[in-house]
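In structure tokens, one chain follows: the form predicted alone.
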Amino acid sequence: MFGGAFDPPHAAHVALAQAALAELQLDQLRVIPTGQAWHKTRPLSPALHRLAMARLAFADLPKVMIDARETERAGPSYTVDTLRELQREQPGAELFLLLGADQARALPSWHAWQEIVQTAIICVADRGDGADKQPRFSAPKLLESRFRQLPMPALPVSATEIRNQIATRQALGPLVLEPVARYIEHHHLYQTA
């Protein structure tokens, strides 16, 4: 499971999904960007864009499913919830839940999250391009066999820089898949009015 508002989906995203299906040999990835973020001061950009977007995306990897599950749920969206559902339609697998070293440091402030640590075994990405001020993530002693690093490539991209780079004009260059960023143009997303 690959979470996240993905408010846009960029190139960091990618490359995540690309190392997760590469180095955990997964029968398959959900993408599934989040409905109503309890954990967001700003709202998002409406789920059928982000959705749309995330299809453009992930579009050309192998064993990557597009999952609205979270947009289609009333309320705030938690992720040990939409495990609970991913584990009760396949008993019996082992599922892996992909976060950006950021996320993971954040983790236990997320609602029930000693449930999503033992549910799934939490695969964690270090951006590695130095943005990143806080010290390398490790997981804590007690759950260490719960957590894996997940090597990724060094790539300075986020979707709040991307917001920023539109409202502002400026041109997005490799931050965005092309198709994304010809998505974002025609919806005329993220520009100050």
Ligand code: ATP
Second form
Amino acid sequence: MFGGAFDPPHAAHVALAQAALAELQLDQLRVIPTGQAWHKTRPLSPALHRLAMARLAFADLPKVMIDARETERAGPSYTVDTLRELQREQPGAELFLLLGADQARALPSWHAWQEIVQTAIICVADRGDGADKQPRFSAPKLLESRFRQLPMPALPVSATEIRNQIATRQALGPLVLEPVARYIEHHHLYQTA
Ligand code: ATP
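Would you mind generating the form predicted in complex with adenosine-5'-triphosphate (ATP) now that we have the form predicted alone?
Okay, now the whole complex, with that chain kicking things off.
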């Protein structure tokens, strides 16, 4: 499971998915755009756009499925609810949760985080920014085996930076995916900061 706002999806999201496919022998990778992000303060773009951009961004990766369930669920999107559903749908499957280092650090603030760690192996990718040097969330000894580092090239890019570049009419950096950039332009997304 790879969750996120994907507002918009960018090259680091795709690189993280590629790293997971290469490293974890996944049968399937579910990219799951969040519905109501309880941990983000700004309102997200409509789910319709985020789903469409995710389909464009991940189109070339095998085994990736864009899963709309969190955008269809009422109330805040809790990862634990999604993992419970996946577990029910695929009994016996080994589940992995992909996270950037920032989200891994925030994990102890997530709803039912201990159940999350017991349900899925947590695979963490560095973001290639200064924050990677910050102390990591250190898992209690018993849970240490549930965490894995996901090797991937450091790509210091964020959706926030991309939205700001668009709102302030700056040139987009190389880590904005071409089909996603075209979609953004066509639908006039992120025009205001
Ligand atoms: P925003 O800037 O709006 O907060 P974001 O770029 O962090 O967005 P999200 O959609 O919130 O993107 O991220 C989804 C997942 O991808 C999170 O687990 C996040 O940590 C991870 N991620 C995002 N950018 C990177 C990056 N540059 N390198 C590694 N992981 C990343």
